[in-house]
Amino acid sequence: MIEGINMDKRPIGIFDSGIGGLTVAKEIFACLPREDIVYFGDTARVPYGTKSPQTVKKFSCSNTKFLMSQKVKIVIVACNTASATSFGKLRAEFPSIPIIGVIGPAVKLALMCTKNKKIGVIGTESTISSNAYLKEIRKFKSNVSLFGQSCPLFVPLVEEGWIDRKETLLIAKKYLTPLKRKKIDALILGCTHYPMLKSVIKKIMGKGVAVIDSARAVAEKCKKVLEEKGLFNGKKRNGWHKFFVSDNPLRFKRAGQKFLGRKIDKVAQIDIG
């Protein structure tokens, strides 16, 4: 990147089923501070994790169309369920724009961390049943075992702000104990809400288990793609960040500020159709 030269002024587009993708957005803000960002949270149709793959594909395509209407130069699918069910379809439907999901970067990081070749993944029911993480692992390794566990209560616990409650710890123990028994040494957080529970998860899993948060890996992947394709903005000032939702912007704003650790000035509501 050459400082001071505008290579591509268009913003980066990010979508999620709700607020969880803000964990990814936060890392992209930090990794690419000069880039403009458009974030869309599909709060009217959340959760995606309990819906059929066909429905999630439909939603993912409409979300991407909205981001395209905002003239974005790259799309980040900051939702594990959407990445698991819709990534191939999105690439086929929108061949003119780079699209990055959260699964590939997380798998690569987990494969680097595991020593005993036993990896766990936690996520929504749809993400776990899709076997998307296993398929991604098999692209690189055939001798790695993957153990999945759906954690359907984690998302509402995070959105209600029940991070440090004893009830949350008890629920987490219930979900994670089967994975501990498998002697995994790397655990992929297969939902973008789950990094908010990282301290609880680490406490249960212990020091011998690497907890893989894909957000940083996705941000680094985004930076690499922008560099390879000459899409850096190139401006010297920090970028702007716009937030859109399909329902309840006030609730998104309140919860989103906790995710980002900073103030959100404005959230616009749109009709996603």
Contents of the next structure:
Number of protein chains: 2
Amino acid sequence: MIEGINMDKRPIGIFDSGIGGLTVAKEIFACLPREDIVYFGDTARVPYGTKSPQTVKKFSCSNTKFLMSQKVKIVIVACNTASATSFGKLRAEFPSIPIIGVIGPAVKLALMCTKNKKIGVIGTESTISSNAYLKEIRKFKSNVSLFGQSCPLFVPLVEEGWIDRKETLLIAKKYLTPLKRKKIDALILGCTHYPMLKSVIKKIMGKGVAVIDSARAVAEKCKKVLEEKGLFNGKKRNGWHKFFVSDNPLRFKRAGQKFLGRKIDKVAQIDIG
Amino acid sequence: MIEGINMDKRPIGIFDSGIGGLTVAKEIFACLPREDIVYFGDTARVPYGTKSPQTVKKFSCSNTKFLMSQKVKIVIVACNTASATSFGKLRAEFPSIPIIGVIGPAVKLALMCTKNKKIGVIGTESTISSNAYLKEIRKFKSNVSLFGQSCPLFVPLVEEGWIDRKETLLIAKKYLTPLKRKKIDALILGCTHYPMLKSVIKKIMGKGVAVIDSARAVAEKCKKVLEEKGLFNGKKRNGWHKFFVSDNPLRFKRAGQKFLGRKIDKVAQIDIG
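Given the form predicted on its own, state the structure of the form predicted together with a further copy of the same chain.
Now the full complex is given, and it begins with the chain already shown.
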């Protein structure tokens, strides 16, 4: 990129059902420090993972509309359930802006990692039953097997802060044992909350299994799209980060710090209803 | 009641954040078989227990407005979080109609059961931090101690159908041990999901502790109010039961049967947004 040419001062927009997407935001902040960023967490309607595709599509559209009102130049769907159910719909409804989901980057990484061509994916009920990961894999490979497992208790466990407890280990064993038996050698964390449980998951799956957290891959994909389309900010100073939520900001501030690894100062509440 | 006098053909309205309120509906169906009933489960915005009082108030008002549009004669708030945070607001906003919450009836029952004047209450984060149960107790008794404990994983465990699992027992022990140590002799199940875990809870608390499920008490309170205000239906045949939800009805039908103990036939989806 030649500075001054093809620059775009508008912020990057990110949305998630709540705080989970902050694991993605954290990587985008690190990867694109000069960019201004608007993050929206739909904390009044969280979670998405147990709701129907139709309802998640409706929520994803209203979230994207909000980000558009903030004049963003690109939208990152930092939520697996929204990516799995609503990606096509969002691209059709908002053709004027690039939209990046979390599924494509995770699948590319998993395909690079697997040697025995057996990949596992864990996620919410809606994500797993959408078959979105399998559809994405089939775009590139027909000889790779995918084994899915929904883990509905992982999000509440993370939200409750029960990261290192024996109860969490027991529940994780229950969910992951069927995947272990399939002898997968790559496991996609198909929910933005799950990186918080990475050490427990690694412990159960063992060293031979690559545990794939798509956050970094999503950030790199975002960088690549901005570069290709000439949308870099071109600032010399660090960008600002604005946070919006649909429920009271207090809980988001408190819990979000664990996901982001730093303090969250200002969070504004909006009415998304 | 003298039949034919002071009768009111309008249905009873019940709302909950989702399926939990069906434990209350079940008792109302049994207690008032001649009444027509409209049940609304706000499955698109569930759960309420981790959301702020302001947001739950907003949701409770929109749910009540929907029930009013169905021309109900009484509103049952079959959700502890909504009762704890929004009961006063609902009474003020909808003065034309009697409104019954789940907290008053549960407290009356607990006060009748306790001998050592030490009561426990378990519920969602919002219910426990609202102090609504203590405020209700203080209306009648100043010499009764109340010990609260939020159990955020109970709702996801019930929704996942993990009723009799060892993981559930372990988690329940973790939550309930502090209350056991306080030597309470009555425990209020302050969430309409929790009756599904009654046997696990009883096992941990032991025989000396009365486990109080308010559903029956709420149904009796409803009957009493209808009688006092001359609002009985007066039908000779059994009433009809209509179910509405804000997300896709499939999950509600499937999971709701466990709560209601019978098949749910027709469920309509409405846009509450």
